[in-house]
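Single chain ahead, by itself, as structure tokens, in the form predicted on its own.
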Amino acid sequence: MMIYHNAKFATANEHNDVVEQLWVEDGIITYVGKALDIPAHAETVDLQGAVVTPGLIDIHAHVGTWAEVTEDINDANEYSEPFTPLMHALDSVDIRHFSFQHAIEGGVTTVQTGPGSANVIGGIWSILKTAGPTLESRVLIERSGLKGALGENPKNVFGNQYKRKPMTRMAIAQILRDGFQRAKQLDAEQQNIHIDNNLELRPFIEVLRGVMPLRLHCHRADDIMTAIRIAKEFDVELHLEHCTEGHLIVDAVKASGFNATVGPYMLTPSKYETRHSTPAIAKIFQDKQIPFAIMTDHPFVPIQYLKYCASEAIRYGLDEETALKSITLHAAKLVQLQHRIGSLEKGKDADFVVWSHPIFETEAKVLQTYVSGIKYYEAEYVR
């Protein structure tokens, strides 16, 4: 058993408790609370007055799949056609990629990663721990959502560049609907055959059955409404990815009942449809009680800057408690992993970060990062 003490443990639980000790055994938190007498058999770690938070969670990133130095290693977009539902993140992720190390250095212990947004239907996302000896050991959810994209990306890649469908937003919507319509036409036995044999319509059937959500990249307000409209047509769970102009139609987003992952807003507009991107969206969604998490969309904002994305939202009015939870507990809830990660609570995975200062202070830097109770990072420089 390991006991960590002499620190402020910001649990990020429902009560935002700040406690004095954290006990860990076999990668699981066994106690977190006020200081207790230390059992004789326990090992102790004196954190010398540091601040500890849960491991950070980015539920929209492309860690381990996207080109960052050379295009040769970009395995995030299968550009050969706009409809590739059987592409799977786990077949592209390189756990040796340096982006995982950057995640650990930034205190990020869990990511949802996978296909990009070049295709109308890009493939399946997965949720992984950012450290661990094998890909299998890192997997939290192997099939966490069917990724699709609306708007400029598929139009530019296929319409403008390849001179083929989709050239318009109409065609994008038609391609998206086509998958669900074909899946719905199958009877139960035919659907099971698709699932058992990993055939083309398997992901659509899984979404229709509620096994996993549809995750649609949508920036512009009309694309957000198209995403909502199609999800309602087929009665499926939708997660709005980016939702960049969501603040312009906030009542409609609220009325939809769907969740959103907002960002990345800490970069210049990369395309016309992101020109209204603003960190203020987090506060606006908070006021409307729309569940949201904050993303980096790594590598568009480097994964190690996730906490700075939340900090920027604070500058636009978001309170610190919600900012922290948008990259911990609330993010975990949006991917239905709050029973394992997202806060420092008994029974959860021992994923935590030791900071030199409170996380949102300018001086705060990561001193240590733990995943499943194992220390995977320690800063070279002492406070």
Contents of the next structure:
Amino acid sequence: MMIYHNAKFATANEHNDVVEQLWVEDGIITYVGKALDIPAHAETVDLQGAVVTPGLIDIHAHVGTWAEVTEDINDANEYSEPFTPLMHALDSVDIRHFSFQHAIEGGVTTVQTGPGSANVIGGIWSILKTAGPTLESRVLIERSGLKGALGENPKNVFGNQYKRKPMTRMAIAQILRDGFQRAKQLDAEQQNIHIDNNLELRPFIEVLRGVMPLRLHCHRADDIMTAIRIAKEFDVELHLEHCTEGHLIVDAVKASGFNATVGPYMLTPSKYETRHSTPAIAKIFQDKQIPFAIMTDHPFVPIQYLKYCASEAIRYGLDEETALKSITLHAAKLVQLQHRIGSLEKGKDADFVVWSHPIFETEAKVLQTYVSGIKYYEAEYVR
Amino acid sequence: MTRYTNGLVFNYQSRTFEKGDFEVQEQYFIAPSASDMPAVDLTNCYVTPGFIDSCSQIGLQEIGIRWEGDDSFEMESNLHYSVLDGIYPFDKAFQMALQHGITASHIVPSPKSLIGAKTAVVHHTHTTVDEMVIDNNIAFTFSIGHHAKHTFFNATKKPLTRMGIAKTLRDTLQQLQQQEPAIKKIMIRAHKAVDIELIQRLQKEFHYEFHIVHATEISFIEQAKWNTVVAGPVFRYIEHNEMMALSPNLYQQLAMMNTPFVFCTDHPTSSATHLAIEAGLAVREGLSRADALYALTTGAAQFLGIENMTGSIRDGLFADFVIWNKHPLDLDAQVIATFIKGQQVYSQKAGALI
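Following the display of the form predicted on its own, present the structure of the form predicted together with the partner chain.
So here's everything in the complex, that chain up top.
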């Protein structure tokens, strides 16, 4: 058993408790609270007055799939077709890619990663820890959502560059609906259909059956509404990815009942559909009680700067507790992993970050990062 | 005339915040008079000179727009190109930068341009470019290494190698001496040590003041004396293999090498709104807040040769200043109001005076 002490443990639990000790056994948190007498068999680690937060969670990133140095080896978009539901993050992720190391160095211990946004239907996302010896050992949820994209990206790649369908938002919506309609029909005809990995419509059936959600990339207000309209038509669970103009139609987003993963607003708007991007969206969603998490969309904002995305939301009015939760507990809830990660609480995975200062202070530097109780990173410099 | 009292004002000499008053008459700071005229009370506020972005493409590459709003790169080079002819004053980024305390930018062409253009420093107030200019023909820019090679490779034109780039550079510098004798500063974008070494050789061959922009691998080169380096931006992704060493460590390494440096975002490479975050990352790595703030203001003005016009809160300079609710390098600090030439150009509360 390991006991971490002499630090402020910002638990990010429902009450935002700050406590004195963290006990870990076999990678699981066994106690978190006031200082207790230390059992004889325990090992202790003196954190020398540091600040500890839960491991950070980024539920929209392309860690390990996106070529960051040369486009030639990009494994995030299967550009050959606009409709590629059988693409799966696990077949694309390279666990030795430096983006995982950067994640650990920035205190990010969990990511949702996978196909990008070129295709109307891109494929399946997975949720992974950012450290661990094998890909299998890192998996938290193997099939965490069917990823699709509306708006400029598919229009640009297929319509503008390849001169083929979809050239318009109308065709994008039609391709999406077609997938659901065919899957619905198939599912109705053959109730106990054996859904194996090669069945093209399997992901749609899973979404229709509520096994996993639909995750749609939508920046512009009209794309957000299209996403909501289609999800309602087929009665499926939708996550609004980016939701960049969500603040312009905030009541409609609220009324939909869906939640959003916002960002990457720390990126200079590089296309027309992101020109209204603003970090103020976090505060606006908070005020309307729309559940949200903050993302980097790594590599677009580098994963190690996830904390800075939350900081920027504070600059625009979000309170510090919600900012921290938007990259820990709330992010975990949005992917239904709050029983395992997102806060420092008994029974959860021992994923935590040791900071030199309170997380949102300018001077705050990651000193150590732990995943499932194992220390995967330690800063070289001495405070 | 307006008097501002009780703010914590950044003193460019001591590099600390000191409680004090200052006065503005028309466009300028003036010596405080002991008058009992009504004043704007800035109790609990921090006041800095307006931040200056030392390398930016703001206005040259309009945000949220692609080729239609991009005037940062020309395939055919010409020594008479000036960035002033490409700046779009209504680029939304100017307004966003004001919200983050940046009142002026040094505008340079895209990294794609082996041979760039004459640069200018402009205020972020926007009506016409001519009204925005603080000073022009400040430097001539070049870009070497990956980007320059890539541009010409795509067009299969010379130069295709670093040798070709070096030859083009030397020829151009000679022409420049004839055609634009007023220009004393040369800015060269370079990431890799091998390219920085070329700049080192050029320093010995030409009587220009050479400045490196980016300088990602500068710490790989031992014992060199450099003019002010326009460092960073580091808040960005690793775009190509020449940036593998990109790290916020850069700033602390420069400090340890006793090399003077200033900050930049190279907007839109990193957003202009991230200038304070660049400085914040330097602070995280060990630079003092005082030195970081100096480099964002008076230091940047000095580097650009406009320190007698802006960059400090002192008599006779343009009244370019920013009122903050917290220490400006706190990650959650908000700009309450921004002033350029004494005029309020941004206010947190729409329409309000401060």
